[in-house]
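As a starting point, one isolated chain is supplied in structure tokens, in the form predicted alone.
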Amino acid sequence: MKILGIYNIKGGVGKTAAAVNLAYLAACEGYRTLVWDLDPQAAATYYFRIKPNVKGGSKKLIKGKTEADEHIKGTDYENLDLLPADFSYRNMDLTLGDAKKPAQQLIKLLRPLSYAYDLLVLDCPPSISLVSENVFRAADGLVVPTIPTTLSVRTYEQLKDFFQKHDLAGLNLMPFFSMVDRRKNMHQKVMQELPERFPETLDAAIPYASDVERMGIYRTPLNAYDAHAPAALAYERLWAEIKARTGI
């Protein structure tokens, strides 16, 4: 089982849309795919029309009193399941902090799922915390949606610095441009400069489009209801690059 974390320190960068659409595309290709919505805001869970609830909450899950597979729900799509978010996830850092080897608890939880799934997509909350450090240590690759602005570039620099300081430099980082408006000079400039500084930047770029925003109305992946939209085609290119980079 390959594990992809969809992550950014900042919120509002298109992280959940990427997680949902990438997982959907993987499932369409026959990969047995599981999305774990780790964000207590539960946006991915909402998109899949599933109630955000984990019986016993994150505390019982982390402490091993319930198993992850007990909480998995099927979605409307073949090969695609969801481990829903729960509002108790807002306290997951505290629960992890009480555990032995707190930075390795998620991988311990996920190992038993490897027999059932080919791909696990982690939709991560926007912070640097024990939860995100668990994701960093569990993931085979970290997909980082990045709006082409100065502040977004700064957060990516902070992430790289964190990795250097915490012996995580070997993690496969895959930043890509999200919510792109090519009419803006700043977006054009950043999209030219960032790959020169960080050659790991993927080529695919997701446009800022109302098609993506309508996911919240239809509560379904964009590629499921408008596969020919420019953003949907961009997600397909993004998925192809991620597969090539990670060997999925």
Second form
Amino acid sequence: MKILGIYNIKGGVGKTAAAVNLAYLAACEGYRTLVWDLDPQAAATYYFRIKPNVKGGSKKLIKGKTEADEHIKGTDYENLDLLPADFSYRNMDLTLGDAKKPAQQLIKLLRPLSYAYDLLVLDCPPSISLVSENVFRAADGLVVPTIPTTLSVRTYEQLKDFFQKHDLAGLNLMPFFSMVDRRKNMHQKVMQELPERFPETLDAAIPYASDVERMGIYRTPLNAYDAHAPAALAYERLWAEIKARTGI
Amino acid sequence: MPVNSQLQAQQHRLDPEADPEKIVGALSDRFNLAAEHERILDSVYFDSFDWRLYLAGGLLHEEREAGARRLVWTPMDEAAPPVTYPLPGEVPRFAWDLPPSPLRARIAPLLEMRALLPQAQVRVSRRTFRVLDDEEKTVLRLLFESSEARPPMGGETQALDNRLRLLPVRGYPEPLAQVQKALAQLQLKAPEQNPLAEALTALGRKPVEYSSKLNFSFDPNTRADQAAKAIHLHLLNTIEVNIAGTKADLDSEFLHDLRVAVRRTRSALTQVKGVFEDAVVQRYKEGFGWVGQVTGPTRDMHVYLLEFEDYRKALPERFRADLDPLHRFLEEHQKSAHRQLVKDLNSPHFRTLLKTWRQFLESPPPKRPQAPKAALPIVEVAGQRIWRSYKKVMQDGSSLTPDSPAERLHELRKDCKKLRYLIEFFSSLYTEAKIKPLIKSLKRLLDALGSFQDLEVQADKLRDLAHQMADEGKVPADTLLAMGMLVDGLLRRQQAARGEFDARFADFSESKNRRLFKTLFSPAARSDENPGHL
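Given the form predicted alone above, produce the structure of the same protein in the form predicted together with its partner chain.
Below: every chain and molecule of the assembly, starting with the one above.
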């Protein structure tokens, strides 16, 4: 099982849309895929029409009183399951902090799932916390949606800094441009500069599109209801690049 | 595993007159049902000639619908979900030609070098009803399917039983239980067979029609010549059924199985002595010897091509590309060897050989046979032959020292093969629990002897090939050097295999096995009053 984290310190960067569409594309290719919605806002869970509710919450999960796989729900799509979000996840940091070796608790929870799935997509909450540190340590690759603005570039630098300091420099980082508006000069400028400074930047860029926003109305992955939309095609290119980069 | 415990798909057989509308109507009062468009799915089931996927417990089919196609691997116990892969083009002949994917990872180790062959076509008309919860989320699917089967290359269609399948969604056990409860009143029956077996049955076939394995069951008192004929007939069938695939070069194993059956035929002719007249033995020993000869060159090329990836990997990365000219050379020579082989298989000589052999085998045994042992009970002849053959193996094997020349080991390998074939022909005459461990330990000994000899043969042959390539024209010096490295590696491995042989022979000749051979096959054992199941 390969583990992909979808993450940014900032919120509202198209993270959940990327997680949902990438997972959907993987499932279509036959990868048995599980999305774990770690964000207490439960956006991925909502997109799949699943009720956010994990009996016993994160506390029981981390303490090993319930198995992660008891909470897994099938989505409407073949090969694609979801471990729903739970409001209690907002306290996950505290629970993780109580446990022994807090930075490795997620890996431990995920181990039993590794036979049932080929790919695990972690939709992470924003900010740097114990939860995200856990994701960094468990993931084979970290996909970082980035809006091409000066501020986002600073955020990405901060993230790389954090990795340097926390012995995570080996993590496979895959920033890509998200919510791109090519009419904006700044977007164009940043999209030219960032790959020069950070060659790990992926080529595929997701345009800012109302199609993507409508996912919330249809509660369906974009690639499932309009596979030919420009943004859907961009997700396909993104997925192909991630596969090549991670060897999934 | 608890992970999939709720995924068990439920299948029900429907009577031809059962009306899906009525069933759906009865359910729609209590469940929120959403109907989907009727879908027509054209499937072709694939497996290797020797049914490796089916025997491993899975079904592979290509599914086409409105121009899109995908490959689906369905584990037969249905506890595990199917694995699908969208196909960009035709189903490739070999699993290794599929792009890296979970599906390839599942089937490639099962199929190895065997080609995927179409086994049956099935067209399914499917009406799907989704059971929705209050978020409009699908929590269960009901699939009404009516299907018809066709032979893989087209032909008449046969209707199959209508089915109702319940496809649960993980994490939603309640709707499944409720719908099942509602359906229980209809008293539907479970299907008797999996979809492929059902289709094949309707087409007058069955799964696993072919196996290269020997599986005889003899009465100990059967006349020896009759039993021998039964063995030979089975081997002849194996030879004949593999000819078409060999000629078409679908994969390397048709020829391999054909050659093994030929070798067994020759072994049975010479080892089961005194049951046919000498003239018959002589004629067909020579005839099948010729078949062994003319099929050899193509098999050699198959072996090198199958081994090629291992050859490449045996070299340090930067030298691997140097072997490419060798690969091209092998492919070209495999093709020309195969052309010659097809000519030989089409020759009157080969056809007459098989035809007259069959006539002889199918003719009733003579009332007063000339051959001295023809009328003896098979259990007696089998015991004698196995005992003699075993004693020879033990004598030759025990006299080997670490300094013995390689030829002595090759001789021993031949003897061991003869012994193995004999035991396999006649294993049904003996208690399975006793005979199995003997075959196993003999097989392991043979594996060790086989790799010892094969490595040497491959090393010698690679040297020959290098000369041949040099004679035939331009071959880069780097290629010859890389082949030299390969030869060196093979000879080193051969040295290691020599040590392996000592250990395997020690295992084979341990006292437990010696006792078993003695109780089963020695003259003393055979003179027992009841020669039945020993």
